[in-house]
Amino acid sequence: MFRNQYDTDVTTWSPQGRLFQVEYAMEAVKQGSAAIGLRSKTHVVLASVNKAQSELSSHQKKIFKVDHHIGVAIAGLTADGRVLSRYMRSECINYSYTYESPLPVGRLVVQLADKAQVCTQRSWKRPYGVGLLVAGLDESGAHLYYNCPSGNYFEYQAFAIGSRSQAAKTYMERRFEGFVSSTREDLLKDALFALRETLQGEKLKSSICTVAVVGVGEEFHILDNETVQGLIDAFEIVGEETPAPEEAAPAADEPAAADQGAPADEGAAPMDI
């Protein structure tokens, strides 16, 4: 089942100048579970949805620790994300052994992008079907990058990838100007609220999400379920007492509703939900 005669090989250009195999890999990212990232001057927060495929199975990890100052959240093919996170760990270990200092986040992201780009120029390889949000802290401050299967990478103040991520983007676009000066607690609050926007009305619980944080004086770590549930309970109470400004709510709800109505999961690949 092919889209056209130009998508049988990753090195074949279409007359319109497109590489369809790379675009298919980017589509796999959109089919994966949602993952979001936010950063301030001192902290970066990652959050992801990690639903199990059935009640009899456990969920797959979506957030990985790379080094004490770097972590990643993935959306797409989980197996590819696991392989790339292992590669990133190796690079951090090698750099630390050679130079006796932590690997700068930007340098690691470039190396990861180069590795992904090679797979778009080799006929015997396929692009990695996973997008990565790389959160880290180094001498130049806190960083949040997005690595694309095409080999491109971008630095963001806040970003969301995966299924129904547009609803989370809409929420963060209304508030991103205040993220730079946000405290750790405010970032966690906004991360959970943004993650809730991707659930299509389903109640947010600690059993279906993972939250991680890294910051000044705080190594990258994943929060336990009890801590996350406590944050969810506290923030939902605060949200009822202090609702968002009324003038911004109607305009912001329309894109979210449109995004929630889209059947994003109907064509989800069976290897990642």
Contents of the next structure:
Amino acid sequence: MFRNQYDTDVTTWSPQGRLFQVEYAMEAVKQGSAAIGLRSKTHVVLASVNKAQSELSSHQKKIFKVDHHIGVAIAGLTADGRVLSRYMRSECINYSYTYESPLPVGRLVVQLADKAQVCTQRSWKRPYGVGLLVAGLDESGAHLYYNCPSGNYFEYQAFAIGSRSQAAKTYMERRFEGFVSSTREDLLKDALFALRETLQGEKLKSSICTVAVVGVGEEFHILDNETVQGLIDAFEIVGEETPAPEEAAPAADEPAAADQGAPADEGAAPMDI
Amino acid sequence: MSVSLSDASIYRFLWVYPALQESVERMKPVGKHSLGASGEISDFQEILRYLDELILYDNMWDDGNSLGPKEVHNYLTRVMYNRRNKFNPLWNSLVLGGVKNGQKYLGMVSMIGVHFEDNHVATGFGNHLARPILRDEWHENLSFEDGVKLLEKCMRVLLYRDRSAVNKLQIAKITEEGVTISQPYALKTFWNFAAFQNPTVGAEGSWKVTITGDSLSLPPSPTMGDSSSTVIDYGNRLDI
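The form predicted together with its partner chain, contrasted with the form predicted alone above:
Next comes the full complex, and the chain you just saw is listed first.
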């Protein structure tokens, strides 16, 4: 995207009916490292690529447990993600305390979306710069939602966010129809394969990724390194050839340096889906 | 007081006390569940308003999720306990019953926030008079009719022991589909015990005296079915 005269304030519309600050916030999500989620009828898996600032530092924490039955993977401004995770945990525990019952995922997601929307309509605020993949299990089944900085949310069978997420989406697009009846192991396998797509040749090992599962009879938990490495080895993910080259990704997937965005006016604004 | 039954339905009934109006309903449907109360009717009405709002907001989500009886019971517990902590209790004992996804639920909350779930619950004196009967005679596979009979038995005991009760009661039947509350109806009671015929005969300071056998003697305490005694009423004779 290019700078223009309508992008200073979040409360300023452009003549085409766009809020550029909100769209820029969604750009921030695309800069973060990839996070993917997929679900079957009984399980939901989240996986993320862990970037470290430098070799000396620890990895960013990108997957958070929100409650026994809900977890979230983030991409974008991790600080914003942390704050929103804290909000989600607070909502869940308050609901549990009052009703002795787990908060339905759909309701949490709506509360989160409404919170994000507020920031798109106040001149003294800025939108949250983080996208959240919310995975959860409740009475009505397994759910995977994506929460946008714009305040929109969508339910998905499978989704990926962050840099080079298009590669993972392409991988999953070909297979998602089968996910609903996948076993837990198949789901994990697909998650790791999809994650590998976003690495573009880099070797997949447990030190650079995080995987988490929630399912029927299985509380949300993050798999430890050994388990993940075990899965990687078992599925022989590392040894496989990369599949057909990814489709021409929109320039927005590229890191910030390449400013080859489509002209500002082209097409529908991302949040107007 | 309530009982849980086998065919996924539970019910309870409560006394209906006459006041200035014909009857006061102490049991109300709340969403698909049913709430009954003893104690302050005004506080009960306030609680109904809280629950109305709760159910309304729950329905407004319109998302396929709904608050079940367990959730409502816990909400009420929080409300009652919170008020107790502020030294301003809602002066009620509440019974909540409901069925969700085939699971029956029956819970009680007192005015100080004591709460529990059981197969049979009662408020106030029902805990002392009725629950022993229920403990003996309740079982998992009670049919609706048997359950009603059991409850009527308990209610009769309570009625006999309460000087200000009326023999009217209502039954609520709660199933997965919802609640039906019957119209108030009366229980038959039996008062024709001999001891009740002339209860003050021979009491200290009473006008009525019993004669046993051939001499007029100080009367013994009134006994049941003592057919050999005759009653002489000195009430209107002023020369004794």
